[in-house]
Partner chain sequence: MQPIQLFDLASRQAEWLTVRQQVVASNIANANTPKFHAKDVTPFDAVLDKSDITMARTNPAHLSGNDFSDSGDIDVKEAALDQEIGIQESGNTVGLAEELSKSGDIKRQYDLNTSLVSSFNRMMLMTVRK
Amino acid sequence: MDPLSAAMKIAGSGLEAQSTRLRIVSENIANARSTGDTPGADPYRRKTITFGQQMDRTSGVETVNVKKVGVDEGDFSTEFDPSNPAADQKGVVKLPNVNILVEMADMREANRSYDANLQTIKQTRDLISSTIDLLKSQ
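Give just the one chain, in the form predicted together with the partner chain, as a structure.
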(Lines of atoms letter the chains of each structure in order from A and count residues from 1; the text may use other names and numbers.)
(Lines give C-alpha, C1' and ligand atoms only; values in the text may rest on other atoms or scores of the structure.)
Protein backbone atom coordinates (compact mmCIF):
# COMPACT_ATOMS: atom_id res chain seq x y z
CA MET A 1 0.00 0.00 0.00
CA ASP A 2 1.39 3.37 -0.89
CA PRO A 3 2.32 5.62 2.03
CA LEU A 4 -0.32 8.28 1.36
CA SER A 5 -3.22 5.82 1.36
CA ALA A 6 -1.70 4.24 4.45
CA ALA A 7 -1.56 7.67 6.11
CA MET A 8 -5.27 8.17 5.31
CA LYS A 9 -6.09 4.78 6.78
CA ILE A 10 -4.11 5.41 9.96
CA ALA A 11 -5.66 8.85 10.51
CA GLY A 12 -9.10 7.35 9.85
CA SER A 13 -8.54 4.70 12.48
CA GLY A 14 -7.44 7.50 14.84
CA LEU A 15 -10.74 9.31 14.22
CA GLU A 16 -12.68 6.17 15.02
CA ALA A 17 -10.72 5.54 18.23
CA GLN A 18 -11.17 9.12 19.44
CA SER A 19 -14.88 9.12 18.70
CA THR A 20 -15.30 5.93 20.71
CA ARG A 21 -13.48 7.73 23.51
CA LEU A 22 -15.97 10.61 23.24
CA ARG A 23 -18.80 8.10 23.47
CA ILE A 24 -17.36 6.65 26.68
CA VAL A 25 -16.98 10.16 28.12
CA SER A 26 -20.60 11.00 27.32
CA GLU A 27 -21.76 7.74 28.89
CA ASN A 28 -19.87 8.65 32.05
CA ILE A 29 -21.29 12.18 32.16
CA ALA A 30 -24.83 11.01 31.43
CA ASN A 31 -24.57 8.50 34.26
CA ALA A 32 -22.93 10.87 36.75
CA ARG A 33 -25.92 10.52 39.11
CA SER A 34 -27.08 6.98 38.28
CA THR A 35 -27.54 5.28 41.64
CA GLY A 36 -28.51 1.65 42.16
CA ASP A 37 -32.21 0.75 42.41
CA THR A 38 -32.24 -1.48 45.51
CA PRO A 39 -31.18 -0.41 49.02
CA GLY A 40 -27.39 -0.41 49.37
CA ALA A 41 -26.84 -1.36 45.70
CA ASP A 42 -23.72 -0.23 43.85
CA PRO A 43 -24.22 2.72 41.50
CA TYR A 44 -22.80 3.19 37.97
CA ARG A 45 -19.04 2.65 37.71
CA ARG A 46 -17.01 5.02 35.59
CA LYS A 47 -15.80 3.46 32.33
CA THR A 48 -12.25 3.87 31.02
CA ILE A 49 -10.82 3.32 27.55
CA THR A 50 -7.37 2.23 26.37
CA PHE A 51 -5.96 2.44 22.84
CA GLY A 52 -3.51 0.08 21.21
CA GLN A 53 -1.82 -0.51 17.88
CA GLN A 54 -3.02 -3.27 15.64
CA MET A 55 -1.81 -4.58 12.29
CA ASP A 56 -4.47 -4.34 9.61
CA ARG A 57 -4.07 -7.68 7.85
CA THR A 58 -5.46 -6.72 4.45
CA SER A 59 -3.16 -3.72 3.96
CA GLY A 60 -0.28 -4.45 6.34
CA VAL A 61 -0.67 -1.05 8.00
CA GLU A 62 -0.40 -0.49 11.75
CA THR A 63 -3.63 1.22 12.71
CA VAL A 64 -4.82 2.36 16.12
CA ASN A 65 -7.92 0.95 17.72
CA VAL A 66 -9.69 0.53 21.05
CA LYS A 67 -7.84 -2.12 23.00
CA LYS A 68 -9.97 -2.28 26.08
CA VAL A 69 -12.96 -0.62 27.71
CA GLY A 70 -12.56 -1.15 31.43
CA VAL A 71 -14.08 0.17 34.61
CA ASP A 72 -12.63 2.53 37.17
CA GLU A 73 -12.30 0.59 40.44
CA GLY A 74 -12.12 3.81 42.46
CA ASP A 75 -14.23 4.39 45.60
CA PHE A 76 -17.78 5.69 45.35
CA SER A 77 -18.73 8.93 46.99
CA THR A 78 -21.61 8.81 49.46
CA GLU A 79 -24.44 11.15 50.31
CA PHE A 80 -27.01 11.20 53.12
CA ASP A 81 -30.45 10.92 51.50
CA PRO A 82 -32.87 8.57 53.33
CA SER A 83 -35.67 9.15 50.80
CA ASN A 84 -33.64 7.72 47.93
CA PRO A 85 -34.65 4.13 46.95
CA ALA A 86 -30.96 3.15 46.90
CA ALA A 87 -30.36 4.34 50.49
CA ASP A 88 -29.22 1.68 53.00
CA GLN A 89 -30.46 1.35 56.62
CA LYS A 90 -28.44 4.39 57.72
CA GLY A 91 -29.88 6.51 54.89
CA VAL A 92 -26.57 6.70 52.99
CA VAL A 93 -26.64 6.55 49.17
CA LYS A 94 -23.62 5.54 47.08
CA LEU A 95 -23.01 7.81 44.10
CA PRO A 96 -21.02 6.92 40.93
CA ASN A 97 -17.23 7.52 40.98
CA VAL A 98 -17.57 9.94 38.07
CA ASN A 99 -15.78 13.28 38.39
CA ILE A 100 -17.31 15.74 35.93
CA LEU A 101 -14.11 17.83 35.82
CA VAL A 102 -12.02 14.80 34.84
CA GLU A 103 -14.56 13.85 32.19
CA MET A 104 -14.57 17.37 30.77
CA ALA A 105 -10.77 17.40 30.54
CA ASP A 106 -10.89 14.00 28.85
CA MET A 107 -13.50 15.27 26.41
CA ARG A 108 -11.36 18.28 25.53
CA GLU A 109 -8.34 16.07 24.91
CA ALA A 110 -10.32 13.65 22.75
CA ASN A 111 -11.58 16.63 20.79
CA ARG A 112 -8.04 17.95 20.24
CA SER A 113 -6.80 14.57 19.07
CA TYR A 114 -9.80 14.20 16.78
CA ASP A 115 -9.03 17.58 15.23
CA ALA A 116 -5.38 16.62 14.76
CA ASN A 117 -6.34 13.43 12.93
CA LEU A 118 -8.79 15.36 10.77
CA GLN A 119 -6.04 17.84 9.94
CA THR A 120 -3.78 14.94 8.88
CA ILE A 121 -6.47 13.62 6.55
CA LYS A 122 -6.92 17.05 4.94
CA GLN A 123 -3.16 17.46 4.56
CA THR A 124 -2.78 14.00 3.00
CA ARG A 125 -5.64 14.71 0.62
CA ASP A 126 -3.86 17.90 -0.45
CA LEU A 127 -0.68 15.94 -1.12
CA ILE A 128 -2.58 13.45 -3.26
CA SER A 129 -4.33 16.14 -5.26
CA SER A 130 -1.09 18.04 -5.90
CA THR A 131 0.34 14.78 -7.29
CA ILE A 132 -2.67 14.35 -9.54
CA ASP A 133 -2.38 17.98 -10.64
CA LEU A 134 0.92 17.04 -12.30
CA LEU A 135 -1.16 15.40 -15.00
CA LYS A 136 -3.06 18.58 -15.77
CA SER A 137 -2.20 20.09 -19.13
CA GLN A 138 -0.24 23.26 -18.56
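Hand over the structure of the form predicted alone; the form predicted together with the partner chain is what we had up.
Next comes a single chain, given without company.
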Protein backbone atom coordinates (compact mmCIF):
# COMPACT_ATOMS: atom_id res chain seq x y z
CA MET A 1 0.00 0.00 0.00
CA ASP A 2 1.34 3.43 -0.87
CA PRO A 3 2.10 5.87 1.98
CA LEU A 4 -0.76 8.27 1.18
CA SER A 5 -3.37 5.52 1.21
CA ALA A 6 -1.86 4.19 4.44
CA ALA A 7 -2.12 7.65 6.01
CA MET A 8 -5.80 7.83 5.05
CA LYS A 9 -6.44 4.36 6.47
CA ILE A 10 -4.75 5.20 9.77
CA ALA A 11 -6.53 8.56 10.10
CA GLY A 12 -9.85 6.86 9.27
CA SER A 13 -9.36 4.38 12.08
CA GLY A 14 -8.59 7.32 14.38
CA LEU A 15 -11.86 8.98 13.37
CA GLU A 16 -13.79 5.84 14.18
CA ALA A 17 -12.08 5.39 17.56
CA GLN A 18 -12.66 9.02 18.58
CA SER A 19 -16.30 8.80 17.48
CA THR A 20 -16.77 5.90 19.86
CA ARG A 21 -15.00 7.85 22.60
CA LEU A 22 -17.34 10.81 22.07
CA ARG A 23 -20.34 8.47 22.27
CA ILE A 24 -19.12 7.00 25.58
CA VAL A 25 -18.50 10.48 27.04
CA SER A 26 -21.97 11.56 25.90
CA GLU A 27 -23.53 8.55 27.63
CA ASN A 28 -21.67 9.41 30.83
CA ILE A 29 -22.82 13.03 30.75
CA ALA A 30 -26.40 12.06 29.94
CA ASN A 31 -26.49 9.71 32.93
CA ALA A 32 -24.63 11.93 35.42
CA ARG A 33 -27.71 12.19 37.66
CA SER A 34 -29.31 8.79 36.95
CA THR A 35 -30.13 6.97 40.15
CA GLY A 36 -31.07 3.35 40.77
CA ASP A 37 -34.56 2.02 40.05
CA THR A 38 -35.26 0.88 43.59
CA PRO A 39 -34.34 2.24 47.04
CA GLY A 40 -30.65 1.66 47.76
CA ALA A 41 -29.94 0.33 44.24
CA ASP A 42 -26.71 1.20 42.49
CA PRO A 43 -26.94 4.05 39.98
CA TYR A 44 -25.38 4.36 36.54
CA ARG A 45 -21.69 3.47 36.55
CA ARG A 46 -19.33 5.60 34.45
CA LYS A 47 -18.07 3.92 31.28
CA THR A 48 -14.43 4.02 30.23
CA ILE A 49 -12.74 3.33 26.93
CA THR A 50 -9.38 1.74 26.17
CA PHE A 51 -7.66 2.02 22.81
CA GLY A 52 -5.43 -0.55 21.19
CA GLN A 53 -3.59 -1.01 17.96
CA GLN A 54 -4.23 -3.59 15.32
CA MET A 55 -2.39 -4.62 12.20
CA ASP A 56 -4.58 -4.27 9.13
CA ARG A 57 -3.48 -7.33 7.19
CA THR A 58 -4.78 -6.13 3.84
CA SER A 59 -2.87 -2.85 3.93
CA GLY A 60 0.00 -3.73 6.27
CA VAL A 61 -0.45 -0.67 8.50
CA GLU A 62 -1.04 -0.34 12.23
CA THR A 63 -4.44 1.18 12.96
CA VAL A 64 -6.07 2.30 16.18
CA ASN A 65 -9.14 0.51 17.49
CA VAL A 66 -11.34 0.42 20.56
CA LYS A 67 -9.85 -2.36 22.63
CA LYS A 68 -12.42 -2.33 25.41
CA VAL A 69 -15.37 -0.38 26.76
CA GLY A 70 -15.35 -0.94 30.51
CA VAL A 71 -16.81 0.55 33.64
CA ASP A 72 -15.22 2.73 36.30
CA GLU A 73 -15.29 0.81 39.57
CA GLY A 74 -14.85 4.00 41.61
CA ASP A 75 -17.09 4.83 44.55
CA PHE A 76 -20.49 6.40 44.08
CA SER A 77 -21.16 9.76 45.64
CA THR A 78 -24.10 10.08 47.99
CA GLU A 79 -26.65 12.74 48.72
CA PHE A 80 -29.25 13.13 51.44
CA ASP A 81 -32.62 13.33 49.70
CA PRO A 82 -35.36 11.40 51.53
CA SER A 83 -37.96 12.43 48.93
CA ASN A 84 -36.10 10.66 46.11
CA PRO A 85 -37.61 7.27 45.16
CA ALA A 86 -34.09 5.77 45.06
CA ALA A 87 -33.33 6.81 48.67
CA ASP A 88 -32.55 4.06 51.15
CA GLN A 89 -34.03 3.80 54.67
CA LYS A 90 -31.74 6.61 55.90
CA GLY A 91 -32.77 8.95 53.07
CA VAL A 92 -29.41 8.62 51.27
CA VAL A 93 -29.32 8.38 47.48
CA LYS A 94 -26.38 6.90 45.60
CA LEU A 95 -25.33 9.05 42.64
CA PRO A 96 -23.27 7.96 39.61
CA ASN A 97 -19.48 8.15 39.77
CA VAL A 98 -19.50 10.61 36.85
CA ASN A 99 -17.57 13.87 37.22
CA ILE A 100 -18.88 16.34 34.64
CA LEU A 101 -15.58 18.30 34.58
CA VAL A 102 -13.61 15.15 33.78
CA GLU A 103 -16.12 14.21 31.08
CA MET A 104 -15.99 17.68 29.50
CA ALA A 105 -12.18 17.57 29.43
CA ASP A 106 -12.30 14.11 27.87
CA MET A 107 -14.84 15.33 25.32
CA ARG A 108 -12.60 18.24 24.39
CA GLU A 109 -9.60 15.98 23.95
CA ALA A 110 -11.61 13.53 21.82
CA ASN A 111 -12.89 16.41 19.71
CA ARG A 112 -9.35 17.70 19.12
CA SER A 113 -8.12 14.23 18.22
CA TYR A 114 -11.03 13.79 15.84
CA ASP A 115 -10.24 17.14 14.19
CA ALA A 116 -6.55 16.21 13.86
CA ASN A 117 -7.45 12.96 12.10
CA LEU A 118 -9.89 14.80 9.86
CA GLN A 119 -7.21 17.33 8.91
CA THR A 120 -4.84 14.47 8.10
CA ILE A 121 -7.41 13.02 5.70
CA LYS A 122 -8.00 16.43 4.09
CA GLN A 123 -4.27 17.05 3.64
CA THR A 124 -3.70 13.58 2.23
CA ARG A 125 -6.61 14.03 -0.20
CA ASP A 126 -5.10 17.36 -1.33
CA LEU A 127 -1.71 15.70 -1.87
CA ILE A 128 -3.29 12.95 -3.95
CA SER A 129 -5.22 15.53 -5.99
CA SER A 130 -2.06 17.59 -6.55
CA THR A 131 -0.17 14.50 -7.67
CA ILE A 132 -2.91 13.61 -10.16
CA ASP A 133 -2.94 17.18 -11.50
CA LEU A 134 0.84 17.08 -11.89
CA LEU A 135 0.67 13.80 -13.79
CA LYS A 136 -2.09 15.11 -16.07
CA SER A 137 -0.05 18.16 -17.05
CA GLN A 138 2.80 16.07 -18.40
